[in-house]
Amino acid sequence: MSTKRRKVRRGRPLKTDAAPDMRERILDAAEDHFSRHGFWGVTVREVAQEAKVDTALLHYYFNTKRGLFDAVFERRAEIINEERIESIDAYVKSAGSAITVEGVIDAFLQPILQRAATGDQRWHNYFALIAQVNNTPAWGGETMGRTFDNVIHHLIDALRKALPDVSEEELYWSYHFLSGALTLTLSQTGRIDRLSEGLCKSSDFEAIGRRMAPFIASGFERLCKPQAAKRKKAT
């Protein structure tokens, strides 16, 4: 009787062999490293020594540092981008004719401060994250773009909805302070405690819930409703 002998695989893995779970420890690593350190105070090896992997096995799989940090990046981007475009949809939809900038702004809102809310310690990193980025002006610009544009371009098609006849110029620079309000909220920096010596908490997303859609709200509304009036009233 003979038997075929198994044959066994030598060298490096697949790139398909690494175990979901291995992966998201590796990305959870460098999510906490980046999230504190930002992309250039983080090594690969503090990455791979937090992750209990190989220095080599990072380099494989991510090929340079730059690789790990976007595969972090878009990782949850991929989550909140989705829900958010579907929020934005179903109010949308259920809205009609009554569509409201407040309406929108919530919706757009509401999946991302849900999930600060949670608590989450790699959710609360990934918001840490997004602040940096949002920040930086030698790559943060073209990251923010190449993960988010699609979902707030969503928005803005929204918003027109919601304010026929808009500014196009006051329309993106009320975007614009809103995505420096949210980016504020999410990095949790703790100032707004000491400010008010503990009357209101970074962490309180609940109290946040309540009062961002309608205070970027009215910015929108004091910046774009009287342009639109005016480009309704030239035509």
Second form
Number of protein chains: 2
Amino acid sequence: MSTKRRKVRRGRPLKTDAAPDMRERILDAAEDHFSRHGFWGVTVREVAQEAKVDTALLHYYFNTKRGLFDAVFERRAEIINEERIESIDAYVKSAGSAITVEGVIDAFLQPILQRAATGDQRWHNYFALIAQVNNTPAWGGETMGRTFDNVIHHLIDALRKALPDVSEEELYWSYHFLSGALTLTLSQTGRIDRLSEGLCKSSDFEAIGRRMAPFIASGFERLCKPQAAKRKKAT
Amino acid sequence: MSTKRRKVRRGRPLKTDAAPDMRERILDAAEDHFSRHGFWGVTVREVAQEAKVDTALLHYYFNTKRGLFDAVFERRAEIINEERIESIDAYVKSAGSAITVEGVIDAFLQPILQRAATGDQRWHNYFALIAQVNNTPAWGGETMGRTFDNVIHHLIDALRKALPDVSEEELYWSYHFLSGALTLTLSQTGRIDRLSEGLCKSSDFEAIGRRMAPFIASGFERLCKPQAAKRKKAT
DNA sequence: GCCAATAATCATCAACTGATGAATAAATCC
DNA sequence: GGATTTATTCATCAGTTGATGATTATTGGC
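Next up, the form predicted in complex with a further copy of the same chain. The previous block was the form predicted on its own.
Up next: the whole complex, starting with the chain shown before.
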């Protein structure tokens, strides 16, 4: 079992090898590990081992461990960001003056929830990674902002159309609550499974897809529509 | 600057030293570091250095690094859990048959938000730690459940009183969204500061305290009160 | 067909990591 | 007041860590 000295080719690989692009293979392996244990919980050796390459190759492509992490984080961000902007725009256009908060939020959520629902492990890992970064005090805010604020401003612009004369502060705080609810969902820790004794499942994105937009939209409307009369102070 | 060989006492300390309990000092230092960088982002040496003790002492008290982490996590959990249960019970009792969802949720949130609002850095760190654990896929669900499920069942029992004939599933999913919104708030990453260009501040717990219960309660009511007529499918 | 650029492994580094057994000194027990 | 227990630092270990310069083999440009 010990040193089975597998003969490993050195030097540039033959073109005919048609090995799945090493760079992508490293990113997949890194995504898998980072998503489960975070930046510090992973060693470059673990990643290299899973990708079946030498650790030096991973420095060749990404220079540092942090460079590798950032590359993982950005790879799928571009895809999902584009999808979300298209989804919001399509809804706003189709709804016209009948635009609703719930419609906008649903349009924003669906691209993510649908990708999560396919059961593709790699997207699943990626979303879990976002969840961790979003809750990392030291550098999470900066990284999330740099990567996603564009899309979020797009979302907020659309929400303004459904909420005339809305206060900016209420809008941002409402998004904040949405962000927290969404990222916990994406992190799939299995806590709700345990709490509900199996009644609800972290992996049941169909169930989440049905409930999340109504829940969140209702909160937005409560906070953003200044119907002061409705407020009742408890006790 | 190099080796200023500070003469350090060896052996058991004099009783008259009245040094602040070393065990607590280690826990404080560990809390500070773990909350910022997570379990793997911290070395026992860093903690020992901040607590100004030898690394061996920290193994003396907590055996392993994980033991230290668990001790940090549990120390304040007991305090805050008790406060939350008392707060919920007090509200349920005082409200009587006028019990509302918003009232219950507010009672659940206030102990946390008030402690966060005092600006006590140590509670602030602890809450950030909870946020990270809640979003850790590998072991977050298990740890959160073990530590907090008791209180959460207490919360859910109270909510049932305000929501007769409620579906269990809707109740658990609603709590799930609440949990995500709360923990992101507690992680204080500064993202909303950046997103809103300074209009909203992560550290403004007074602002959060005013908005969170209405937002979340509204979501609960939308999901848990089966007023099917109100539902409108947006395109 | 030569030569620079590219893509990979190998061998190794200095620094760091969690942990532990031994030494030391005060407190407490009897 | 001697022996045991408790609380602390010291010295050190074996294993791991991120990183890099040297080496090797293939591709692509001219």
